[in-house]
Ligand SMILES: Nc1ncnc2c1ncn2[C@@H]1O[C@H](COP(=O)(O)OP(=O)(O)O)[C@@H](O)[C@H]1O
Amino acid sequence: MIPDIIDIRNASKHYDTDSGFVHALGETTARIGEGAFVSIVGPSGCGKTTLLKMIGGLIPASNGEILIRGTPVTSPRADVGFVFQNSVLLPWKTTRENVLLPIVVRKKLSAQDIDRADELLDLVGLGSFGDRYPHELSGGMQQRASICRALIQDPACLLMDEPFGALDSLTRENMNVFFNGLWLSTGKTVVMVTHSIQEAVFMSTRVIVMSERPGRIVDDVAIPFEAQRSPDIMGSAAFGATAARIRHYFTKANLD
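Can I get the structure for only this chain, the form predicted alone?
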(Lines of atoms letter the chains of each structure in order from A and count residues from 1; the text may use other names and numbers.)
(Lines give C-alpha, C1' and ligand atoms only; values in the text may rest on other atoms or scores of the structure.)
(Ligands and ions follow the chains in the order given, each with its own letter.)
Protein backbone atom coordinates (compact mmCIF):
# COMPACT_ATOMS: atom_id res chain seq x y z
CA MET A 1 0.00 0.00 0.00
CA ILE A 2 1.26 3.49 -0.89
CA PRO A 3 1.68 5.47 2.37
CA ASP A 4 -0.28 8.69 2.80
CA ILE A 5 1.81 11.83 2.73
CA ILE A 6 -1.10 14.28 3.06
CA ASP A 7 -4.00 13.55 5.42
CA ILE A 8 -6.87 16.06 5.41
CA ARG A 9 -9.27 15.41 8.29
CA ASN A 10 -12.61 17.26 8.29
CA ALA A 11 -10.82 20.52 7.50
CA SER A 12 -12.92 23.60 6.82
CA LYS A 13 -12.40 27.35 6.57
CA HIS A 14 -14.54 30.37 7.34
CA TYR A 15 -13.88 34.08 7.68
CA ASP A 16 -15.52 36.88 9.63
CA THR A 17 -15.29 39.91 7.37
CA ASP A 18 -16.67 43.45 7.43
CA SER A 19 -19.34 42.20 5.03
CA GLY A 20 -20.28 39.26 7.25
CA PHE A 21 -19.54 35.58 7.70
CA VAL A 22 -17.97 33.77 4.72
CA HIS A 23 -17.95 29.98 4.67
CA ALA A 24 -15.13 29.45 2.18
CA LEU A 25 -14.57 25.69 2.47
CA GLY A 26 -16.88 23.01 3.81
CA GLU A 27 -15.70 19.97 5.76
CA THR A 28 -13.14 18.22 3.59
CA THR A 29 -11.52 14.84 4.11
CA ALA A 30 -8.98 13.31 1.73
CA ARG A 31 -5.78 11.26 1.83
CA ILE A 32 -3.05 11.57 -0.77
CA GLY A 33 -0.41 8.89 -1.19
CA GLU A 34 3.31 9.25 -1.74
CA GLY A 35 4.12 10.03 -5.38
CA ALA A 36 0.53 10.76 -6.41
CA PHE A 37 -0.44 13.61 -8.73
CA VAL A 38 -3.80 14.98 -7.57
CA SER A 39 -5.64 17.83 -9.27
CA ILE A 40 -8.43 19.80 -7.62
CA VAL A 41 -11.14 21.25 -9.86
CA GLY A 42 -14.33 23.12 -9.07
CA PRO A 43 -16.28 26.32 -9.74
CA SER A 44 -14.61 29.68 -9.13
CA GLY A 45 -14.77 30.62 -5.46
CA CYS A 46 -15.35 27.07 -4.20
CA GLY A 47 -12.29 27.02 -1.95
CA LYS A 48 -9.73 25.20 -4.12
CA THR A 49 -6.93 27.67 -3.48
CA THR A 50 -8.01 28.00 0.15
CA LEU A 51 -7.54 24.25 0.58
CA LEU A 52 -4.14 24.39 -1.14
CA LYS A 53 -3.00 27.20 1.17
CA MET A 54 -4.21 25.23 4.19
CA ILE A 55 -2.19 22.18 3.10
CA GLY A 56 0.86 24.41 2.74
CA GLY A 57 0.39 26.08 6.12
CA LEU A 58 -0.14 29.55 4.63
CA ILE A 59 -3.53 29.85 6.38
CA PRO A 60 -4.90 27.80 9.29
CA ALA A 61 -7.95 25.56 9.13
CA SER A 62 -10.95 26.89 11.09
CA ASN A 63 -11.89 23.34 12.03
CA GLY A 64 -10.35 19.92 11.54
CA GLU A 65 -6.69 19.36 10.78
CA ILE A 66 -4.21 18.58 8.03
CA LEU A 67 -1.16 16.39 8.50
CA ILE A 68 1.88 15.93 6.30
CA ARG A 69 3.81 12.75 7.00
CA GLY A 70 1.90 12.43 10.27
CA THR A 71 2.74 15.92 11.57
CA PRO A 72 -0.03 18.55 11.89
CA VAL A 73 0.40 21.54 9.59
CA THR A 74 0.51 24.70 11.70
CA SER A 75 2.71 27.02 9.60
CA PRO A 76 4.66 27.08 6.31
CA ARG A 77 7.09 24.18 6.07
CA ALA A 78 10.42 23.70 4.35
CA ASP A 79 9.26 20.31 3.05
CA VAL A 80 6.43 21.87 0.99
CA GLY A 81 7.15 23.64 -2.30
CA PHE A 82 4.82 26.16 -3.99
CA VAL A 83 4.34 27.05 -7.65
CA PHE A 84 1.92 29.87 -8.45
CA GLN A 85 0.19 31.04 -11.63
CA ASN A 86 2.76 33.77 -12.15
CA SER A 87 6.41 32.85 -11.82
CA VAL A 88 7.08 35.81 -9.46
CA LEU A 89 10.80 35.79 -10.25
CA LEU A 90 12.70 38.79 -8.92
CA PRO A 91 13.69 40.81 -12.02
CA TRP A 92 17.02 42.02 -10.57
CA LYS A 93 18.25 38.49 -9.84
CA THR A 94 19.54 35.89 -12.28
CA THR A 95 17.70 32.65 -12.92
CA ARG A 96 20.09 30.77 -10.64
CA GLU A 97 19.74 33.38 -7.89
CA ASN A 98 15.95 33.15 -8.11
CA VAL A 99 16.08 29.37 -7.80
CA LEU A 100 18.30 29.68 -4.70
CA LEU A 101 16.08 32.22 -2.90
CA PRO A 102 14.42 29.70 -0.51
CA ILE A 103 17.88 28.59 0.60
CA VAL A 104 19.17 32.16 1.03
CA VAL A 105 16.35 33.15 3.38
CA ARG A 106 17.04 30.18 5.66
CA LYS A 107 20.80 29.81 5.74
CA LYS A 108 24.12 30.65 4.18
CA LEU A 109 24.58 29.26 0.68
CA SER A 110 26.94 26.35 0.21
CA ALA A 111 28.67 25.06 -2.90
CA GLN A 112 26.34 22.05 -2.73
CA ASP A 113 23.29 24.36 -2.88
CA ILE A 114 24.63 26.03 -6.02
CA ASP A 115 25.37 22.65 -7.58
CA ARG A 116 21.81 21.54 -6.74
CA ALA A 117 20.37 24.64 -8.44
CA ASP A 118 22.40 23.97 -11.57
CA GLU A 119 21.32 20.32 -11.57
CA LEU A 120 17.67 21.37 -11.43
CA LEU A 121 18.13 23.93 -14.19
CA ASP A 122 19.73 21.21 -16.33
CA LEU A 123 16.80 18.90 -15.53
CA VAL A 124 14.28 21.42 -16.90
CA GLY A 125 16.35 22.43 -19.92
CA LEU A 126 17.60 25.74 -18.52
CA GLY A 127 21.18 24.73 -17.85
CA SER A 128 22.56 27.45 -20.11
CA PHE A 129 20.26 30.16 -18.68
CA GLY A 130 21.46 30.28 -15.07
CA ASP A 131 23.07 33.70 -15.54
CA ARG A 132 20.18 35.18 -17.52
CA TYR A 133 17.59 37.52 -16.02
CA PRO A 134 13.82 36.88 -16.05
CA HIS A 135 13.16 39.36 -18.87
CA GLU A 136 15.44 37.24 -21.07
CA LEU A 137 13.27 34.14 -20.59
CA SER A 138 9.98 33.20 -22.24
CA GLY A 139 6.88 32.67 -20.10
CA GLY A 140 7.31 28.91 -20.17
CA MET A 141 10.99 29.21 -19.25
CA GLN A 142 10.15 31.50 -16.34
CA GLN A 143 7.65 28.97 -15.04
CA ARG A 144 10.22 26.18 -15.32
CA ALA A 145 12.58 28.32 -13.25
CA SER A 146 9.87 28.81 -10.63
CA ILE A 147 9.39 25.02 -10.50
CA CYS A 148 13.13 24.64 -9.86
CA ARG A 149 12.83 27.16 -7.02
CA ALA A 150 10.02 25.09 -5.51
CA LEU A 151 12.14 21.93 -5.75
CA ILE A 152 15.43 23.37 -4.45
CA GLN A 153 14.81 22.21 -0.87
CA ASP A 154 13.76 18.73 -2.00
CA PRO A 155 10.22 19.08 -0.61
CA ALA A 156 8.02 16.17 0.38
CA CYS A 157 5.26 17.56 -1.82
CA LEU A 158 4.71 20.25 -4.42
CA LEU A 159 1.60 22.46 -4.33
CA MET A 160 0.70 24.22 -7.58
CA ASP A 161 -2.00 26.88 -8.00
CA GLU A 162 -2.95 27.30 -11.67
CA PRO A 163 0.74 26.99 -12.58
CA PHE A 164 0.18 27.17 -16.34
CA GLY A 165 -2.87 29.43 -16.41
CA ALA A 166 -0.95 32.52 -17.58
CA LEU A 167 0.55 30.75 -20.61
CA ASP A 168 -0.81 30.65 -24.16
CA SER A 169 -2.59 27.43 -25.11
CA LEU A 170 0.28 25.88 -27.10
CA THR A 171 2.90 26.67 -24.44
CA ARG A 172 0.50 25.37 -21.78
CA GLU A 173 0.08 22.04 -23.56
CA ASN A 174 3.84 21.73 -23.98
CA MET A 175 4.32 22.51 -20.28
CA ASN A 176 1.78 19.82 -19.37
CA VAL A 177 3.84 17.25 -21.27
CA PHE A 178 7.10 18.61 -19.86
CA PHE A 179 5.86 18.52 -16.28
CA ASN A 180 4.55 14.97 -16.67
CA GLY A 181 8.11 13.92 -17.45
CA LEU A 182 9.50 15.99 -14.57
CA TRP A 183 7.02 14.45 -12.12
CA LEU A 184 8.01 10.96 -13.26
CA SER A 185 11.72 11.72 -12.91
CA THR A 186 11.47 13.30 -9.44
CA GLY A 187 8.76 11.08 -7.92
CA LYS A 188 7.29 14.04 -6.04
CA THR A 189 3.80 14.13 -4.60
CA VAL A 190 1.93 16.91 -6.41
CA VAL A 191 -1.35 18.67 -5.62
CA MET A 192 -2.49 21.08 -8.34
CA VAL A 193 -5.42 23.47 -8.55
CA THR A 194 -6.62 24.06 -12.11
CA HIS A 195 -9.69 25.33 -13.94
CA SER A 196 -8.87 23.15 -16.94
CA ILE A 197 -10.55 19.75 -16.91
CA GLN A 198 -8.41 18.62 -19.85
CA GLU A 199 -5.24 19.59 -18.00
CA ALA A 200 -6.39 17.81 -14.85
CA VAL A 201 -7.19 14.57 -16.68
CA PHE A 202 -3.98 14.65 -18.72
CA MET A 203 -1.62 15.31 -15.81
CA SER A 204 -3.13 13.56 -12.80
CA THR A 205 -3.47 10.17 -11.20
CA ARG A 206 -6.60 11.44 -9.39
CA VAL A 207 -8.93 14.40 -9.82
CA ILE A 208 -10.82 15.72 -6.80
CA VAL A 209 -14.03 17.50 -7.84
CA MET A 210 -15.45 20.18 -5.56
CA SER A 211 -18.90 21.74 -5.32
CA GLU A 212 -19.77 25.41 -5.25
CA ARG A 213 -18.88 27.38 -2.11
CA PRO A 214 -18.65 26.28 0.57
CA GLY A 215 -16.70 23.70 -1.39
CA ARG A 216 -17.05 20.03 -0.57
CA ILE A 217 -15.70 17.00 -2.40
CA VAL A 218 -18.39 15.61 -4.67
CA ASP A 219 -16.25 13.12 -6.62
CA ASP A 220 -12.78 11.59 -6.52
CA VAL A 221 -11.90 10.34 -9.99
CA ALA A 222 -9.13 7.82 -10.61
CA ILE A 223 -7.47 8.54 -13.98
CA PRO A 224 -7.22 5.36 -16.09
CA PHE A 225 -3.89 5.94 -17.87
CA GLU A 226 -0.29 4.92 -17.42
CA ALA A 227 1.82 7.45 -15.53
CA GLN A 228 3.76 8.52 -18.63
CA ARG A 229 1.45 10.58 -20.83
CA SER A 230 1.44 11.56 -24.47
CA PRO A 231 -0.88 14.17 -26.03
CA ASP A 232 -2.29 11.32 -28.14
CA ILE A 233 -4.41 10.14 -25.20
CA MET A 234 -6.49 13.32 -25.41
CA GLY A 235 -8.21 11.91 -28.48
CA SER A 236 -9.08 8.58 -26.84
CA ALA A 237 -12.55 7.50 -25.80
CA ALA A 238 -11.35 6.91 -22.23
CA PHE A 239 -10.02 10.46 -22.00
CA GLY A 240 -13.29 11.89 -23.33
CA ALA A 241 -15.38 9.78 -20.94
CA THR A 242 -13.28 10.77 -17.93
CA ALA A 243 -13.44 14.46 -18.81
CA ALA A 244 -17.21 14.19 -19.36
CA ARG A 245 -17.68 12.62 -15.92
CA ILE A 246 -15.95 15.61 -14.33
CA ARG A 247 -17.58 18.22 -16.59
CA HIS A 248 -21.02 16.88 -15.64
CA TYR A 249 -20.70 18.58 -12.25
CA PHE A 250 -20.25 21.99 -13.83
CA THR A 251 -23.18 22.11 -16.24
CA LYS A 252 -25.70 24.83 -15.43
CA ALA A 253 -28.36 22.32 -14.40
CA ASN A 254 -26.05 20.80 -11.83
CA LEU A 255 -24.93 24.17 -10.43
CA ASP A 256 -28.48 25.49 -9.89
Second form
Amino acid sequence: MIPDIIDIRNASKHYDTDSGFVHALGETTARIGEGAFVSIVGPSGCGKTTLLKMIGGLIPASNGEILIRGTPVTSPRADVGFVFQNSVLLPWKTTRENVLLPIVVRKKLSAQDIDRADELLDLVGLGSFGDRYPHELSGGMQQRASICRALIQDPACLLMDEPFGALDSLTRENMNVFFNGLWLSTGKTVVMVTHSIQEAVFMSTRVIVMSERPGRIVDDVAIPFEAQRSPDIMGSAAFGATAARIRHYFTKANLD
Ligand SMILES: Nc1ncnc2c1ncn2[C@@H]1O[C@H](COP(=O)(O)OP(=O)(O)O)[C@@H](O)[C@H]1O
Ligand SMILES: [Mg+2]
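Write the structure block of the form predicted in complex with this ligand for the protein whose form predicted alone appears above.
Starting with the chain above, the whole complex follows.
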Protein backbone atom coordinates (compact mmCIF):
# COMPACT_ATOMS: atom_id res chain seq x y z
CA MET A 1 0.00 0.00 0.00
CA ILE A 2 1.31 3.41 -0.92
CA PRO A 3 0.80 5.75 2.06
CA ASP A 4 -1.30 8.86 1.54
CA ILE A 5 0.56 12.11 1.56
CA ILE A 6 -2.45 14.40 1.08
CA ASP A 7 -5.73 13.69 2.84
CA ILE A 8 -8.61 16.03 1.96
CA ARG A 9 -11.50 15.47 4.36
CA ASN A 10 -14.85 17.06 3.58
CA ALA A 11 -13.08 20.31 2.78
CA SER A 12 -15.16 23.14 1.32
CA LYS A 13 -14.73 26.86 0.80
CA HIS A 14 -16.89 29.93 0.62
CA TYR A 15 -15.65 33.46 0.20
CA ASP A 16 -17.53 36.13 2.10
CA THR A 17 -16.66 39.43 0.48
CA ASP A 18 -18.09 42.97 0.31
CA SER A 19 -19.65 42.08 -3.02
CA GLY A 20 -21.33 38.97 -1.61
CA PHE A 21 -21.05 35.32 -0.66
CA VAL A 22 -19.40 32.89 -3.10
CA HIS A 23 -19.66 29.16 -2.54
CA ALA A 24 -16.43 28.37 -4.37
CA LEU A 25 -15.76 24.72 -3.53
CA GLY A 26 -18.30 22.08 -2.52
CA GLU A 27 -17.53 19.37 0.00
CA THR A 28 -14.47 17.56 -1.29
CA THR A 29 -12.86 14.36 -0.07
CA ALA A 30 -9.81 12.74 -1.68
CA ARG A 31 -6.63 10.98 -0.67
CA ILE A 32 -3.48 11.26 -2.71
CA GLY A 33 -0.74 8.65 -2.41
CA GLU A 34 2.97 9.37 -2.12
CA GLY A 35 4.55 9.75 -5.56
CA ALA A 36 1.25 10.11 -7.45
CA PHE A 37 0.72 12.60 -10.25
CA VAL A 38 -2.84 13.84 -9.91
CA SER A 39 -4.41 16.34 -12.28
CA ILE A 40 -7.53 18.31 -11.46
CA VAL A 41 -9.74 19.38 -14.36
CA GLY A 42 -13.04 21.23 -14.21
CA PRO A 43 -14.94 24.20 -15.62
CA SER A 44 -13.63 27.72 -15.11
CA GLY A 45 -14.44 29.08 -11.67
CA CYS A 46 -15.29 25.69 -10.13
CA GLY A 47 -12.78 26.09 -7.32
CA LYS A 48 -9.64 24.35 -8.62
CA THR A 49 -7.25 27.14 -7.64
CA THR A 50 -9.10 27.46 -4.35
CA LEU A 51 -8.54 23.76 -3.62
CA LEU A 52 -4.86 23.96 -4.54
CA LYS A 53 -4.38 27.01 -2.30
CA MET A 54 -6.07 25.18 0.55
CA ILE A 55 -3.77 22.16 0.10
CA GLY A 56 -0.81 24.56 0.12
CA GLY A 57 -1.99 26.33 3.26
CA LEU A 58 -2.33 29.69 1.49
CA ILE A 59 -6.00 29.94 2.49
CA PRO A 60 -7.98 28.06 5.16
CA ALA A 61 -10.85 25.67 4.42
CA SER A 62 -14.25 26.99 5.53
CA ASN A 63 -15.27 23.51 6.64
CA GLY A 64 -13.48 20.18 6.85
CA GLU A 65 -9.74 19.79 6.91
CA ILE A 66 -6.69 18.85 4.87
CA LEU A 67 -3.81 16.82 6.23
CA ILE A 68 -0.38 16.43 4.75
CA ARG A 69 1.53 13.45 6.07
CA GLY A 70 -0.96 13.23 8.90
CA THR A 71 -0.69 16.86 10.07
CA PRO A 72 -3.47 19.41 9.50
CA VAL A 73 -2.42 22.16 7.07
CA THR A 74 -2.68 25.57 8.75
CA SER A 75 -0.08 27.63 6.86
CA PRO A 76 2.36 27.27 3.96
CA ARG A 77 4.99 24.64 4.63
CA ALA A 78 8.50 24.02 3.34
CA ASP A 79 7.63 20.50 2.19
CA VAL A 80 5.11 21.85 -0.33
CA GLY A 81 6.26 23.76 -3.43
CA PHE A 82 4.10 25.92 -5.72
CA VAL A 83 4.29 26.64 -9.47
CA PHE A 84 1.85 29.14 -10.96
CA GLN A 85 0.80 29.79 -14.54
CA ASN A 86 2.62 33.05 -15.01
CA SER A 87 5.98 32.37 -13.57
CA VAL A 88 6.76 35.39 -11.46
CA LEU A 89 10.51 35.52 -11.67
CA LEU A 90 11.84 38.81 -10.33
CA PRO A 91 13.22 40.65 -13.37
CA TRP A 92 16.08 42.31 -11.46
CA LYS A 93 17.42 39.03 -10.13
CA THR A 94 19.39 36.41 -12.04
CA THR A 95 17.90 32.98 -12.72
CA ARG A 96 19.99 31.46 -9.93
CA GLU A 97 18.93 34.20 -7.48
CA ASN A 98 15.30 33.61 -8.41
CA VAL A 99 15.67 29.88 -7.75
CA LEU A 100 17.21 30.67 -4.35
CA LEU A 101 14.46 33.12 -3.27
CA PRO A 102 12.54 30.70 -1.00
CA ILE A 103 15.80 30.06 0.90
CA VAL A 104 16.86 33.72 1.07
CA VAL A 105 13.62 34.74 2.76
CA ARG A 106 14.20 32.15 5.50
CA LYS A 107 17.92 32.15 6.20
CA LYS A 108 21.41 33.12 5.11
CA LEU A 109 22.52 31.33 1.94
CA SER A 110 25.14 28.59 2.23
CA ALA A 111 27.51 27.35 -0.46
CA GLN A 112 25.44 24.14 -0.40
CA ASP A 113 22.27 26.07 -1.29
CA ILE A 114 24.01 27.62 -4.29
CA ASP A 115 25.29 24.21 -5.42
CA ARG A 116 21.78 22.82 -5.07
CA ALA A 117 20.35 25.65 -7.21
CA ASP A 118 22.95 24.95 -9.90
CA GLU A 119 22.21 21.21 -9.76
CA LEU A 120 18.51 21.90 -10.27
CA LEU A 121 19.20 24.30 -13.15
CA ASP A 122 21.37 21.57 -14.72
CA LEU A 123 18.57 19.06 -14.27
CA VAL A 124 16.15 21.22 -16.26
CA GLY A 125 18.70 22.10 -18.95
CA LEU A 126 19.41 25.62 -17.71
CA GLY A 127 22.89 24.89 -16.37
CA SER A 128 24.48 27.71 -18.32
CA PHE A 129 21.72 30.25 -17.58
CA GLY A 130 22.21 30.75 -13.83
CA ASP A 131 23.70 34.23 -14.33
CA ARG A 132 21.17 35.34 -16.95
CA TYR A 133 18.14 37.49 -16.21
CA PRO A 134 14.54 36.34 -16.80
CA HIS A 135 14.08 38.52 -19.90
CA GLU A 136 16.94 36.58 -21.52
CA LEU A 137 14.98 33.32 -21.17
CA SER A 138 12.12 32.00 -23.33
CA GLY A 139 8.70 31.32 -21.75
CA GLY A 140 9.45 27.60 -21.44
CA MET A 141 12.84 28.33 -19.87
CA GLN A 142 11.27 30.74 -17.37
CA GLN A 143 8.76 28.09 -16.40
CA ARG A 144 11.56 25.54 -15.93
CA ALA A 145 13.32 28.07 -13.67
CA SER A 146 10.09 28.48 -11.64
CA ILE A 147 9.95 24.70 -11.28
CA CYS A 148 13.52 24.79 -9.91
CA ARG A 149 12.47 27.46 -7.44
CA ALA A 150 9.58 25.27 -6.29
CA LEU A 151 12.02 22.35 -5.86
CA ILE A 152 14.81 24.22 -4.06
CA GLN A 153 13.58 23.26 -0.59
CA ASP A 154 13.22 19.65 -1.72
CA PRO A 155 9.46 19.53 -1.06
CA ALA A 156 7.72 16.17 -0.91
CA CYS A 157 4.84 17.61 -2.83
CA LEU A 158 4.56 20.00 -5.77
CA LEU A 159 1.34 21.94 -6.42
CA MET A 160 1.04 23.39 -9.93
CA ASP A 161 -1.72 25.72 -11.12
CA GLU A 162 -1.96 25.62 -14.92
CA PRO A 163 1.83 25.65 -15.06
CA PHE A 164 2.07 25.33 -18.84
CA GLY A 165 -1.03 27.32 -19.76
CA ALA A 166 0.82 30.38 -20.98
CA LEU A 167 3.10 28.46 -23.35
CA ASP A 168 2.57 27.94 -27.07
CA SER A 169 1.32 24.44 -27.90
CA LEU A 170 4.64 23.00 -29.15
CA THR A 171 6.59 24.27 -26.15
CA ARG A 172 3.80 22.99 -23.96
CA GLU A 173 4.00 19.48 -25.37
CA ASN A 174 7.76 19.47 -24.94
CA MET A 175 7.33 20.63 -21.34
CA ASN A 176 4.81 17.85 -20.71
CA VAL A 177 7.33 15.23 -21.83
CA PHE A 178 10.18 16.96 -20.02
CA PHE A 179 8.21 17.25 -16.78
CA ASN A 180 7.21 13.58 -16.92
CA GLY A 181 10.94 12.74 -16.81
CA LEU A 182 11.53 15.21 -13.98
CA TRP A 183 8.65 13.74 -11.97
CA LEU A 184 10.06 10.23 -12.48
CA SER A 185 13.58 11.21 -11.49
CA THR A 186 12.59 13.25 -8.42
CA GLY A 187 9.79 11.02 -7.09
CA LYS A 188 7.71 14.03 -6.00
CA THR A 189 3.98 13.87 -5.45
CA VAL A 190 2.40 16.30 -7.91
CA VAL A 191 -1.05 17.89 -7.93
CA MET A 192 -1.63 19.88 -11.11
CA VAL A 193 -4.61 21.96 -12.19
CA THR A 194 -4.96 22.13 -15.97
CA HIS A 195 -7.48 23.13 -18.61
CA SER A 196 -6.06 20.62 -21.05
CA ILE A 197 -7.57 17.15 -20.94
CA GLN A 198 -4.78 15.90 -23.20
CA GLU A 199 -2.11 17.26 -20.85
CA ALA A 200 -3.90 15.75 -17.85
CA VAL A 201 -4.15 12.29 -19.41
CA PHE A 202 -0.63 12.41 -20.79
CA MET A 203 1.09 13.42 -17.54
CA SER A 204 -0.97 11.96 -14.71
CA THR A 205 -1.46 8.70 -12.88
CA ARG A 206 -4.95 9.90 -11.97
CA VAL A 207 -7.31 12.65 -13.11
CA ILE A 208 -9.89 14.17 -10.76
CA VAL A 209 -12.84 15.73 -12.61
CA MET A 210 -14.81 18.51 -10.92
CA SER A 211 -18.32 19.85 -11.54
CA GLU A 212 -19.37 23.44 -12.08
CA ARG A 213 -19.08 25.78 -9.08
CA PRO A 214 -19.34 24.97 -6.26
CA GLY A 215 -16.98 22.28 -7.50
CA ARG A 216 -17.39 18.70 -6.38
CA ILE A 217 -15.54 15.62 -7.55
CA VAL A 218 -17.65 13.93 -10.23
CA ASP A 219 -15.09 11.40 -11.45
CA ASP A 220 -11.73 10.04 -10.46
CA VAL A 221 -10.02 8.41 -13.41
CA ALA A 222 -7.02 6.06 -13.13
CA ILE A 223 -4.75 6.57 -16.13
CA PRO A 224 -3.81 3.24 -17.71
CA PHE A 225 -0.23 3.91 -18.78
CA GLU A 226 3.20 3.19 -17.35
CA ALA A 227 4.80 6.00 -15.36
CA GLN A 228 7.22 6.87 -18.16
CA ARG A 229 5.27 8.50 -20.98
CA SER A 230 6.13 8.94 -24.60
CA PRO A 231 4.14 11.16 -26.99
CA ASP A 232 3.32 7.95 -28.93
CA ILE A 233 0.66 7.03 -26.37
CA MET A 234 -1.45 10.00 -27.47
CA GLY A 235 -2.41 8.13 -30.64
CA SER A 236 -3.49 4.98 -28.80
CA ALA A 237 -7.07 3.81 -28.37
CA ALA A 238 -6.68 3.77 -24.57
CA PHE A 239 -5.60 7.43 -24.61
CA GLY A 240 -8.54 8.40 -26.79
CA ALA A 241 -11.02 6.49 -24.63
CA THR A 242 -9.68 7.99 -21.39
CA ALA A 243 -9.73 11.53 -22.80
CA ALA A 244 -13.28 10.94 -24.11
CA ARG A 245 -14.47 9.77 -20.68
CA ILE A 246 -13.21 13.03 -19.16
CA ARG A 247 -14.36 15.26 -22.04
CA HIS A 248 -17.87 13.84 -21.65
CA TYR A 249 -18.28 15.95 -18.49
CA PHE A 250 -17.58 19.15 -20.38
CA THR A 251 -19.82 18.75 -23.38
CA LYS A 252 -22.63 21.27 -23.38
CA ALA A 253 -25.35 18.68 -22.78
CA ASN A 254 -23.66 17.68 -19.54
CA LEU A 255 -23.32 21.24 -18.29
CA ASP A 256 -26.91 22.26 -18.93
N1 LIG B 1 -10.43 35.77 -2.92
C2 LIG B 1 -11.65 35.57 -3.45
N3 LIG B 1 -12.71 36.29 -3.04
C4 LIG B 1 -13.94 36.09 -3.55
N5 LIG B 1 -14.23 35.17 -4.49
C6 LIG B 1 -13.20 34.41 -4.96
C7 LIG B 1 -11.88 34.58 -4.46
N8 LIG B 1 -11.08 33.69 -5.11
C9 LIG B 1 -11.87 33.01 -5.96
N10 LIG B 1 -13.15 33.44 -5.87
C11 LIG B 1 -14.31 32.91 -6.60
O12 LIG B 1 -14.44 31.54 -6.27
C13 LIG B 1 -14.77 30.76 -7.40
C14 LIG B 1 -13.73 29.71 -7.63
O15 LIG B 1 -12.51 30.35 -8.01
P16 LIG B 1 -11.19 29.56 -8.42
O17 LIG B 1 -10.84 28.64 -7.32
O18 LIG B 1 -10.19 30.56 -8.82
O19 LIG B 1 -11.72 28.71 -9.68
P20 LIG B 1 -10.90 27.96 -10.84
O21 LIG B 1 -9.46 27.94 -10.47
O22 LIG B 1 -11.52 26.60 -10.91
O23 LIG B 1 -11.16 28.72 -12.11
C24 LIG B 1 -14.93 31.75 -8.55
O25 LIG B 1 -16.28 32.08 -8.67
C26 LIG B 1 -14.10 32.93 -8.11
O27 LIG B 1 -14.60 34.13 -8.66
MG1 LIG C 1 -7.79 28.71 -11.40
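Just so we're on the same page, rigid core means the largest C-alpha set that superposes within 1.5 Å between forms. Predicted, not measured: the structure shown is a model, and the values here were computed from it. Positions refer to the first chain, counted from 1.
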* Exceeds or equals 2 Å, Cα of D232 between the two forms, core fit -> no
* Can you give the CA shift of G20 between the two forms, in Å, with the two forms fit on their core? -> 2.3
